[in-house]
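The form predicted alone is given below as one chain in structure tokens.
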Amino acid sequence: MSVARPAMLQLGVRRMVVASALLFVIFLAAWQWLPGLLGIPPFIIPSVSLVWQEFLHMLARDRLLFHTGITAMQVGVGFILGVMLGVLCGFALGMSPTAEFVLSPYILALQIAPKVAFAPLFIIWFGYTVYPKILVCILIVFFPVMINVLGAVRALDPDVVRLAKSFTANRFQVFWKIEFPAAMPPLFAGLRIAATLAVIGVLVGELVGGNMGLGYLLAFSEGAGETAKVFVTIIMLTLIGIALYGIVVAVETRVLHYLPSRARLAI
């Protein structure tokens, strides 16, 4: 019985990947073909080869790779900083009622502004430079993985605290034993959210004031009116965001292996 269930489990997994696969092509199709049929001019909804065609353009005259790296970059760098600044504040918050208190109305008032508003004045401050579009970035990651972080510290059972310091735990040792591990799950649901918001963060930033990356390109290309080139430029932006959510799955999946869910992924 042992022995057939992950046998029976990678079946599912291969069925599923299959479907997603076959679900797939269809849709390539119906963008390939559907737009003719309906009378849509390719400047409204290009097929799929034109955008392939312009995806290799791009790639021999406009420099399309070393755009997407500097959007790749500053999407790492802001989500990097952004979830260090955010589990830091969230233990901290989650650890001192009074920090909590004070700073939290201070707190939910930088994300109720709109984070659209501060890139202009990044730029000013800091020019058109990486800068803006890294903070932007840190602005709307931060949030989501501090709020996880501080429910989850909130959400621990006192006992199991006043437990361990009976046993003479101290400081340390209750943080890094009980509080940093409850707060694990949360923490990697919050960075997966974060990892969808890193990208539009800097694309913010590039469109406001930028001179390069796949937001300059978007501006561009929207400026002239190619919508194929915009189509491209979305799809990589697309797949930066893909790729970072991915590394963060595969980082939660062997991290917190201990669970079942992801024990059954890891099969």
Given for the second form:
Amino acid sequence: MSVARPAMLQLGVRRMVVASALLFVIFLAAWQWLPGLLGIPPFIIPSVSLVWQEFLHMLARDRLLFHTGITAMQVGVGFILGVMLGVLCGFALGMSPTAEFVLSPYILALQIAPKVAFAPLFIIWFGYTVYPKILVCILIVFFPVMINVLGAVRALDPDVVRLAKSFTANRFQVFWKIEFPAAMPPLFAGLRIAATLAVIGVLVGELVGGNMGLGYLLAFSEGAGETAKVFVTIIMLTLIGIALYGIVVAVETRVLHYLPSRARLAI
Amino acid sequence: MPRTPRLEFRDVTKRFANPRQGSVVVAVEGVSLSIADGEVVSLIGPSGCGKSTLLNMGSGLDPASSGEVYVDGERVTKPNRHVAFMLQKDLLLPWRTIVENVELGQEILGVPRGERRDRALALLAKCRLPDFVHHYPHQLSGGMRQRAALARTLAVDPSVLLMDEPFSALDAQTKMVLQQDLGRTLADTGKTALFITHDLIEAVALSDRILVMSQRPGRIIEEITVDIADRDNPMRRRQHPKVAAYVVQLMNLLQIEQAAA
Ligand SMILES: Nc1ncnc2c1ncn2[C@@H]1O[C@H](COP(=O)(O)OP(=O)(O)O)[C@@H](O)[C@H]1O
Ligand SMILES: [Mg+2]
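Right, and the form predicted in complex with its partner chain of this protein, after the form predicted alone?
Shown next: the complete complex, the earlier chain at its head.
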């Protein structure tokens, strides 16, 4: 059985990979020919080959890689700063019920406020620079991270903390040996959500104002009625999101390697 | 002159304020007890009578409202390295392997890495877990996890072990095996222990003395010396003909038959 199980699993995995690849091919084929068959004009849905040509054009003429790099940089910086801030506040509030009680109405208000609405305000404050974009990104990334860390500290079994204290652990040791590692699984759940939101934050900032980044390209292409360019830009934005998400998942599998596999998410 | 007891409670009372009702609950009242070196003492009593409260004061985690607790003649006011506790929950940290869990206490106390690893491995071998040292807790059964918790408790080499119903979540067979392990280990190491249990036979099988507590406010109403051989072999001891008489005596003290009638 110990031999048969992994072999069977592997067979199952291979079958799933094949099915997944097949589905992708069908999707591309449908994108290529279905709009034409249904009489949808290319300025509504350009075929996949048109989008590919446009991609090559944009690489050559529109500095596509430069704009992608700018957006990716802002997403990366905003994500890292937002996560750091979220982790910091999550632990601080988790350890101080007083602080949580005093601050909770403000946190809730800020949580409910649509973060993207701050983009124009930040542009008034900082002009057409990278800062408003990074700031929106920080704001939007902050909440899922903070809430998850806060929840983890709250949910920790007090007897585990008492066990550490009975071994004469000081405050820092309780944090470092118990609270911090205990918060890792919820933190990573928050990071997965934050990774997808980070791109939205930067994009909204770029759409509102500036002359750099994929958001700028998107607004520009829309104004020029170039649907294929819009498609290329959306794909590039998605790729940035996938890359960030992939990094989060890769780090998570390393950090949370101790979890039973059924407790980990497949994607 | 008698030797200093390992653990001593002098006229200890614990009150809990209930701010919502503005009332005060007296959990334990005027408890005095003394446990000598190498002695294993069980504490039994109805639930809610303050057994866990006593144990928490012994560990230094909660202060007594009045009275004093001493370990090796030293007043206990805060957690200290001479006392270690073990609960019904194993409290193993899921992100640490078994051996790393056993090392937790020594790590906090600043024992050097090599030394604490050697000690942890030796204890895991003694607790019959040598094949699972690098496994994670979720890969072990309940009984194995509780053995690892025992090893973690012993790893800091405490003067006194405080155990709060450590086996009550285990199935009957596993429980007997762990009682046997504990009885042997306590005898081998000569450790002193205060052992809380609901299981009357367990109390008789494991201890030198049994303290019986009353309903809340908990007081010690009776002290029974278990005069049966084989304290280091609970499996054999529970088969001894005198066990039944002790159990009946405990049942009467706890008024179990009256409660059922
Ligand atoms: N932290 C606390 N705050 C208020 N009351 C408590 C607290 N801990 C225990 N008590 C009360 O003290 C009594 C004794 O509790 P406990 O020591 O846990 O009982 P036992 O372990 O014997 O079942 C109970 O009535 C319980 O409600
Ligand atoms: Mg209890």
